[in-house]
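A single chain, nothing else alongside it, follows as structure tokens in the form predicted on its own.
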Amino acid sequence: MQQAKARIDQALHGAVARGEQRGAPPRLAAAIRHAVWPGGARIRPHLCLAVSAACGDGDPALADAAGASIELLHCASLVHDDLPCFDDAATRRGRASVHVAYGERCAVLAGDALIVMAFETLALAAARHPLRLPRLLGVLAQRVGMPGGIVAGQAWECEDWAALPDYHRAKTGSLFAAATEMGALAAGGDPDVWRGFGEWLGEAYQVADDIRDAACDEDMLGKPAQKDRTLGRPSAVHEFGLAGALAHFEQLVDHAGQSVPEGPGAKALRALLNAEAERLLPPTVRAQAVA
């Protein structure tokens, strides 16, 4: 865990350092290295080492590349998730969020700058292994654009109803499918038979972020409670309840499990999904959902 913690840290230092070479806007730079450190579990980028090692690992630096761009994808959503049009959230991870550190017109650009920053990432990691990299490139786009990526689980919450597993397959789910495919692709796997892992876990962490944001306050979250009823989005809780959703959360993490192919990391994958499991909901959340 700490080799892939190194390896991931390393990949995202360097991409965000080729953005910050001379002639870079101080402020837009600094806005982008606050949306992304602290970091959070990184999940997404430890989920594809692991399905990378797990197929052999055949090009380290191409893993390490895609564990990246997911990440930096994922702290793009969260800058654009915070701005005042979508959540209007004063706080993540526990300091000022990106519009409120930096202004709303440097956050707006430092999202997108981490977007471009993502695909560039991947594309110059790609030299040993260039048949790999349009396959890795389309699985990015996917994940993130139209019509189920993480883009459209944004937009459904633009509309006036949405299904609850659409919305969250495309808003969480879609970057950790991504994180299993693009694993997969860059050791040279095969993507289709690891898809389903990742759609099973993302939609269980995002049951989770449901559950949390009912039953704990800002201080637990590091960021604002009760956003979900605030804003009227769809939620695993309201539909549910805070039991069912947890019952809920329960059998998409034992969905995740048995998806995990069998082979040489399968054992690995499993303990690093039970791990998450327990990190999400720990059982103080989960006493406080059943009460």
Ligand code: FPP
Second form
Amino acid sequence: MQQAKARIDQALHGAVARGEQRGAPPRLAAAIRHAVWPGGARIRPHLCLAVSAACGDGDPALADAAGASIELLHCASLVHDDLPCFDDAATRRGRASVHVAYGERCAVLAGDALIVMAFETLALAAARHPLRLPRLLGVLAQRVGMPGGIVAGQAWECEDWAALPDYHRAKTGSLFAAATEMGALAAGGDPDVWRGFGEWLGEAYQVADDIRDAACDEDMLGKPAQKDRTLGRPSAVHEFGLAGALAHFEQLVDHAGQSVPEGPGAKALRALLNAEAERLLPPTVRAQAVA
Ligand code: FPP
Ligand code: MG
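Target state, the form predicted together with the ligand; input state, the form predicted on its own:
The next block holds the full complex; its first chain is the one shown before.
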């Protein structure tokens, strides 16, 4: 895990530094740094590296770039999600969100630049296995764009009605699926057998986020609480109640565990899944949810 963290940090630093070479507009460069550091749990790139390891880690540099590209897109999506036109959130990860710190124009551009940086990072790392690049790019584009990627997921918020599973699977599950599929692809493995694990874990993650939004306060979250209720967003808590959402979360984690393909990495991946479930909803939050 420690080694994976160092690999992810290095890949992210390399990608961001490339965009800061001489001639870069300093305010936008600072806004991009603010968006990427300090990070959250970096769960998506960790997942990508863990799946690559389970598939033999045949091209570590490509796996690192795949993980970093997914994380850059995740950071971009959070910058845009916090904007006044979406969630209007003034804080993220315990400090000012990007538009509060650098203004709305730089925040829009930071998100735009991070999207391009993600694809560039991936493309530049494929020298050893160029034939793996088209499928990696294809998966990343599909999991981010239309009709079922995170952009589409966010767009369900602009509709009058959305089915909760469609919304959750696109808004969050799709980038987790990218993490497992791209981890496999980078190592020369089969992405299809890894998709389910990413999808189930991603959906569980969004249900946990809904529970945390309702059950925790801003200090604990490092971002505004009760947003789903105040903005009228579709949410697992609204649909099932807090205790029902918790039961739904546990079911999804169970599905994720069952969908891990058997093989040498299965034990490590189930351990990662259980650690993540515990981190997302520690006993104190679970107790609050059922109280
Ligand atoms: C956070 O959800 C937001 C997402 C998971 C996806 C956001 C996607 C976009 C803004 C589309 C644009 C995409 C790119 C690549 C720029 P949340 O509001 O439920 O969680 P939060 O409490 O962490 O804000
Ligand atoms: Mg939000």
